[in-house]
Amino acid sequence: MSVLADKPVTIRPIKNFIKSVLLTLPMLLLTLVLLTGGAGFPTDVLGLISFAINYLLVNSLFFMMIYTGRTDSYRAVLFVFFAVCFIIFFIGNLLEVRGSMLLSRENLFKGETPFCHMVIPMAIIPAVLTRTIIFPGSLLNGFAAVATMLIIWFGASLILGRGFCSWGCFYGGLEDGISRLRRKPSRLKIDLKWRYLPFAVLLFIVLTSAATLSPTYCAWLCPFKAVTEFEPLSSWPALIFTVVFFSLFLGLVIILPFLTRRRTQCGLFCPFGAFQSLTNKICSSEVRIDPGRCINCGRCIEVCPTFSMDRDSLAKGKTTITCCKCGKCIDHCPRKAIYYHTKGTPLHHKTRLLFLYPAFLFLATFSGGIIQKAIHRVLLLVTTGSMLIG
């Protein structure tokens, strides 16, 4: 009886593997072909070597995802290091164009400013009175170009609203990473009414951009310009600007992230993200709650990054227009009643495969150039003593 009953225990792990390897397969694929851009492989040692390193380590942390049954665990991992290469890269490539991370007046004229995410939102209104985009950047030509930008953004707001700021915006990955340092919360509470801020940042900007016709968060208010790009001290508004991106950078991504363990720029500040909040209003997916398993523990409220859970979303099945769907709270509920939803389905249909593979997907060939590139700099770096190509 007893070699009967330890069968199971046996088999079930080795379907489990089989399974996983099999829903693995696709993305091998589709990874291949999306990484080399149907240009086929480097033809350089380290452009092959740094390759390799992003294709396994993309795959591996998909085949865990399946396998483990985890999903913000092993997101995360790619999410926090595609953040860490995007600030090497992107240096890096400002070194190699400009000479120094400052930004002048000259490089303003010229267009030679990547288009960032971000403005998105303040450039609606422009565009639409004066038909012109408010950013210094190229339409068409060079990194991150902003055609090229608003496509991919679209694209993924469809799939996965503000999904977008857990799978792919680099900003976010910084301080996802900042909030997973401490292993306890301090006793620091944070009111989930402010929660509601960046949706009073979000009019903001969007009001004195269109009265003043430039990017006023970034010009103003971007902690992140402290690890991209920024003005030259050469007068005391340029100082003062540069001490704010700094103190915000070091308030809303360093210090209380790691307090918390939230990701409170992202949660409390951040325009774009209230923006994407808008965008899981018409994308195809949703976290829902199974008000039949749940047993308010609270514990998908404790660790949502972006306080998108509180008692009155478990009592009506979903989590608040501000998900991110990084799939924290799934992980950790004890009764597994939180799962990935896709509208149109009956509710209790968990779809969490029809959510991975896009998502997924997406994260590894919107990071892959970029992780890619950063490994190459790296290991110049290593070799030659200096991470500038060329």
Given for the second form:
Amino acid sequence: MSVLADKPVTIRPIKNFIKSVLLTLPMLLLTLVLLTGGAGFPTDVLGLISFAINYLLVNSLFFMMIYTGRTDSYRAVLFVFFAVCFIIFFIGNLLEVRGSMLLSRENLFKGETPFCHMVIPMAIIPAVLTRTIIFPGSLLNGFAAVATMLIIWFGASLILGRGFCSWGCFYGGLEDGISRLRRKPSRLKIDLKWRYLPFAVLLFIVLTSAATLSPTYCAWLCPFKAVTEFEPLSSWPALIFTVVFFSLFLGLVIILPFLTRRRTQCGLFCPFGAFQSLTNKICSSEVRIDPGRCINCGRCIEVCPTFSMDRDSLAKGKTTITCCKCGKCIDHCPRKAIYYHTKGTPLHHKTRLLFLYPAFLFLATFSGGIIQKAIHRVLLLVTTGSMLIG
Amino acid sequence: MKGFLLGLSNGVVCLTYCAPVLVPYFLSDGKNAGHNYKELFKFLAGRLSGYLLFGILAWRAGRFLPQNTSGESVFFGVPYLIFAGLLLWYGFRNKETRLCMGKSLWFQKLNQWSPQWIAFFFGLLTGLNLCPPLLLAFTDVTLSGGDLWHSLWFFFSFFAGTAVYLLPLPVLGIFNQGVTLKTIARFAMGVTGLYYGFLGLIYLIRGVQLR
Ligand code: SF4
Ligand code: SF4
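Moving from the form predicted on its own to the form predicted in complex with its partner chain:
Whole complex next, starting from this chain.
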């Protein structure tokens, strides 16, 4: 054990109220600019109320992160809220555009669906292999919109790596929320070999998407079809697909997260998560452990929602490649031995801010428009009885 | 010559159709490129058998394919299901990926069984896969209305044209380091098995509906 471990460790979270306010000021300004899109405040009353709720929520959460020194609990509030709002927003949109949540295979293969980040590995890798771009997403707004999405994703990956899955994914919040409903996990043990499955699914969808020139994951395996859009049950194959979507959703997003307190879809199935894990190798941020401080209590292994910490990685002072930088282990470590670390800087809790600002700003702006629109729809529902706009 | 050129011009598509089986297979064994080439030849032998079977069908049944009959759906559905079973077994039989430890002797024996010619069966069953280039070849033969030898020769030369594209794949053996990639590849075989299982089921259901 190192000399450091024998000393009493005192980490001082930024408790000073004024200091926290000062550190929140840049976020207040940046979110104001980004959430208004530079176009001024919404002019209608409901729009203005939605904006105000979102703006206050986002900045209070950031303030609390700074003030308490805890990351995951406050991140999760926004992340879960984002996922719920996404579903309200998305279903509302579908009802407006198509009149129902139903989606035919024809819609899917014609790309008449909104662009979703899940398809990035299916688009990029087959594009390199076959020089054909498979876009199971709407190009109706022009290639510029898709290109913008890809640039945002690329930029976010350079800074966050797989942090995207805890600070940007609009689905992850669902299971993150459900995994927090129980106080203690059940005794159900999941064999760690299943951590390899997302990489296998990734390999499978890349190869089959290239073979069939169709988005295999969206067509066959996406659990979130259950809460976004699905095929009309007019044939046996459609029934089989629907059973697959709903079983995956129930098993991986509801039942297992509830029982195990883990994000099982993200940790054991999602091919986008696997793809995003690879970007952890090139991004500037990481989560590191100071072996000198660590007392090997195993609390971090217990709480990690994506199975990204094990005895081997702990001994090496690292997480595994799949860490999504949620900060849960950092919050729970009794010795404060885990750090948000920016590569090339010394291990120090102050460098947390170097990760926190871009990560939180990304979550706030990526979720901002969707949260606002969802609140707007709910307000409309309450005041007019319909959540459809126009 | 026409079959060879058709194979050559459509071989990339064949590569992408065989890759979901061959890539995980080569990675899952953890063997070197030399061993993988032996396996590729077994695979190709199986695939050639599948193609020759198609050659016989194309000559015998004439307009068999475009008719979308119940028998035809069953003809393709059953091999898909067998293929699915084989891939699932192969993917999940190793201790790294085994779904349950299975105490019964029968189960353990099945898991230890390592047939030398599994690659042949993978090739045969992939050969019976209705991929677009094969459909093209099939249509060509049925429309030209030649005799059995013409049909077999056409499918043989078509096979030779497409096989060229599979030759680089065994080189994947150079990545065979450590258990991680092997485990991922075995899981991928299992997932591919499930995919073929779905396809088989859909074919069979269609067959029953057509009846
Ligand atoms: S929770 Fe902290 S002290 Fe405990 S094993 Fe993890 S890093 Fe070490
Ligand atoms: S290792 Fe820590 S930061 Fe990474 S995913 Fe697990 S709990 Fe979150």
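Positions refer to the first chain, counted from 1. On a predicted model such as this, the values are computed, not experimentally measured, just so you know. Whichever C-alpha set is largest while still superposing within 1.5 Å between the two forms counts as the rigid core.
Item to complete: Align both forms on the core first, then report whether H348 has a C-alpha shift of 2 Å or more between these two forms.
Response: Yes, the C-alpha moves 2 Å or more.
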